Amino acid sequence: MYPKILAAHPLVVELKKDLRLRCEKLKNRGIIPSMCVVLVGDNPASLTYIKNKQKVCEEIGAHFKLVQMPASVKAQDFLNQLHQLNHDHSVHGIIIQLPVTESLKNLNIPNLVTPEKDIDGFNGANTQAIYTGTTNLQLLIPCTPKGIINLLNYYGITLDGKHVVVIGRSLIVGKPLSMLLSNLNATVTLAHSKTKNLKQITQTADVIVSAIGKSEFITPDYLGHSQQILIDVGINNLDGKLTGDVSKEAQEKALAYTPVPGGVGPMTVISLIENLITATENQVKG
């Protein structure tokens, strides 16, 4: 039986071994796998962001690099660095760290990082690919759903005939993940603000994947039965301390639960760079 508490420490652990000899692998070949973010103005959420991920990045060898561009940037400006990028050979992975300031939000984001070094996995050649029914996790897929999935494969949590209520429909996490879910043979429920009754639904739920971004709004009465599986991916900030969606109480009654932090998030950035790993061998392949 697995952990009440799914802890991504001990996979990160073993995935970043992996990664770090595919890296090698690729220096051998006189190529350094080289992520590029790019950030509008300096949200210090943004920054804290941008330092795991540079963290995690440099740990594996790979190269990391930070385009930070005033708040005040015009969308065309914007618009030519990221057309750079995308024609720069030498970097092999690129980020658009959000949220963007208003001026830009009329941009079509997921879209503008070419599906070659899109290592978000947001543009829609590469979302497509869960769309249509893909269970393949080595594709450039979103990192969260890919982080997830990989997290439950990692204790033995089988989705097969299971019931998911996932709440949440953001284009980032919940709808990917509803869908890779679904393609893994999941029953799932995509629950959001507009949902009656979401007590009653999360009661019969086998699993629970929490992405609304509310500190402790999980409680104890939201689950029914002792063999819930809760899955935190509320990042919040509640009297100066983080905190994710599920409360205490709620995580008490459950199964299993992920922890905040030490969960989803650590899981998200290695995925963010076995994306960029897989992004630049494709790139070189031959």
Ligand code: NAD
The other form holds:
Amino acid sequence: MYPKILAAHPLVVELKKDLRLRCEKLKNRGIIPSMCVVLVGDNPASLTYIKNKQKVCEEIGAHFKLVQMPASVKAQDFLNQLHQLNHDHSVHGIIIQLPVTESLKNLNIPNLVTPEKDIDGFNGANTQAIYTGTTNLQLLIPCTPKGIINLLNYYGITLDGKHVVVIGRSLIVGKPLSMLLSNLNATVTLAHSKTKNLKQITQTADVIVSAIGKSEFITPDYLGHSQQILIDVGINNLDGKLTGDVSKEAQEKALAYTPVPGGVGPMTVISLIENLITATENQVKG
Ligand code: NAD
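Switching from the form predicted alone: structure of the form predicted together with this ligand?
Every chain and every other molecule in the complex is listed next, the one we just looked at coming first.
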């Protein structure tokens, strides 16, 4: 049986140890895994997320670089910067920090990072693996879905034949996660803001994943029985406090849940660093 609180910490400790070793091996060959984050503007939430990435990146011994461009940057200058990073052999992983500013919204952002350096796993060449049925978590696939599956595996929560309701259909969480869950033989319902009778649907789930971004959205009436598992992806600010989408009362009613903070967030960051090390290893393969 798993614990009530599905904390990321014990798994993150294990993964960091493994990643430090892999990083050390590369360094012994004269290769320093190097991540570059491209930030347009100075969105405070983005700067906080970037700091978290930098911290874990440096903890495992990899190199971190931030390229910050003004919100007024011209699309061509942004593209030139990406082109230069895609061709820079000392950079192994590139992230375009989302959201980008309005002036860049028409660009095909997910495909601007070359697939080999796409550690966010957003490039069509990388997402294709998920849509064609992979269950291989070693590939460069989106970090939040990868982190969630890793966490469920760690706690021995099987997905085969389970009904999983994913709420939220974003390109970075809901859509790739629903595909990955389906590849793992779960029966998936992908719900969103236009879904009717959401409570009736979630009440029948074995696992509910909430990726909405609304504090305390999941109240006990979304739960139907006492054996349900709640995966809380939400990151919200409630009166200056970091909260997820799931209320305390719903957590109490569930069989098990991921905490916020300390659940999906750290799993996302560690999955990103894992993608960086994998991308570096792939690029320097003899
Ligand atoms: P998003 O913000 O792009 O979209 C929100 C989704 O929620 C939409 O698909 C929408 O249809 C759905 N939604 C909104 N209101 C709803 C309602 N009333 N009923 C049902 N569905 C509703 O999605 P996102 O980028 O995946 O982000 C969702 C949340 O997850 C945000 O809080 C974000 O900060 C957080 N997030 C956390 C991590 C992490 O590592 N923990 C990673 C990515 C995103």
